[in-house]
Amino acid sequence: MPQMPSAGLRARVALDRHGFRTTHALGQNFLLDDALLARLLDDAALAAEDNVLEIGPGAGVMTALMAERARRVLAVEVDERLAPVLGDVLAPCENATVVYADFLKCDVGALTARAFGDAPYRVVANLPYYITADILLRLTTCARRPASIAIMVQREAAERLLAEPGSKQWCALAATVRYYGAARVLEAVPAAAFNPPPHVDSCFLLIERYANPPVRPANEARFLRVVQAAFAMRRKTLVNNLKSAFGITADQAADVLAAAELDGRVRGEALTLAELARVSDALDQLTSR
């Protein structure tokens, strides 16, 4: 019996057969190298019992390789022009399903519940870089959060995501991700590995969700709003940002900072997660009066 062509070869043949041309506006930079992708999936430590959500499968090479390793793979693709390509590449993969939709408009809980039931899931994705921040914010704050997120990001984005509190790169996204889980770079990936090559080098990043969050604010939804407010206007003091975000007076905002044992002149980007949690809890006390 002839051996099945590799996923990478199937993808190259399918892209050519269907005359597919990538669209720069959709951030389509595909990974077609089976060996590279297999190594990245080794790094991500996918197991046979894992359910995997993939956002932006592209030509489907990583999708096919994950289907060989995991229990089930659900891929969400915005570009329906890829349907014939993915149909060819994923034909042997009975446990892989593609949904054609804009992930940012999907209900993550409903989407994953339909695919995986109540079982936990992991995210593995080569994301279009222009929506990296939006995707990460959605995944790390939704009601049904993944057990881990392994994604390809621009090298500069990885540096921001790994930033320490008080550093120049410390931002709302870094703080939100740090609240969700521990992040580390698994592998650097050069631009030449992609088809077509992007203008930047990349990093494959793993974020593993904490069993116990590093801080426990009394009201998580308010805490996440405080994180966004703290970095909304970086040159403004936190008093001003709290006023704008929560519709309170300057005196009330000052009282919140005093209750959180913080200097009234502090800027949001200088705060740690623990300090942001204290601000959130102090706001709760103010609004409950």
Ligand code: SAM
Given for the second form:
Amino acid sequence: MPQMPSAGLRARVALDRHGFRTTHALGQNFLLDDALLARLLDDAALAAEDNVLEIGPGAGVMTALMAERARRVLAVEVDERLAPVLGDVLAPCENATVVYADFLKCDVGALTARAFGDAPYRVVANLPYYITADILLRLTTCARRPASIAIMVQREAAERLLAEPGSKQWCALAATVRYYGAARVLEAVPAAAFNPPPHVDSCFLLIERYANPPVRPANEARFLRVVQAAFAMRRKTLVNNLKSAFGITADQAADVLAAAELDGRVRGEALTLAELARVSDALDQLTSR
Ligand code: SAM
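Got the form predicted on its own; could you also share the form predicted in complex with this ligand?
Then the entire complex follows, led off by the chain already shown.
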């Protein structure tokens, strides 16, 4: 029996057959190398029972390889011009579905509940780097959070995401991600691995959701707002940032810091997750008075 061509080969043929031209504005730098993608998926430890949400399948090579390993793959692609290419590449993959939509406008909870029911899901994404922060923020704070996120990011973004509290790189996104899960770089991926190659170095990052979050603020939604507020204006003190974000007076903000056992002149960007949670809980006390 003739062997089925690999997903990478199917993609090259389909891109050519349908005359597909990549769009720089959509960050279309595709990965077409079966061996490289298989290794990345090995690193991400996808298992046969996993449901996978892929954001930005592109020509679908990673999608096809995931469909071979996982239970179900739901891919969300913004560019409908890729439909004929994905149709060809994913033809043998009965457990892969593509939805054509802008992921940033999707309701993650509704989308994943429709595809996977109550079952947990993992996210895998090689996305345009200009939406990395937006996507990570949505995934790590939405009501139905994934069990893990394996994502290709620019090397500098990986350094920021792995930043330690109080360091120069520590930022609202790093704090939010650290509250969600443990992040580690799986592999550095050279620009030459992409078609066409981007002008930056990339890293494949795995973030695994904590079974027990590192801090337990009484009101999670408020805590996530405190994290954003703490870094909103970096050179301002936390008192000033709390005033603007929560519409409270300077005296009230100072009381919050005192209740959280923090110096009144502290800057938000210096705080650890535990300290940010104490600020959130102290704000709760203030508003419940
Ligand atoms: N994952 C594929 C791969 O590794 O070859 C494609 C990677 S390419 C860097 C990014 C893909 O994300 C493109 O196919 C692009 O059209 C898609 N994309 C860009 N913005 C998107 C959005 N807001 N929602 C869904 N897909 C998006």
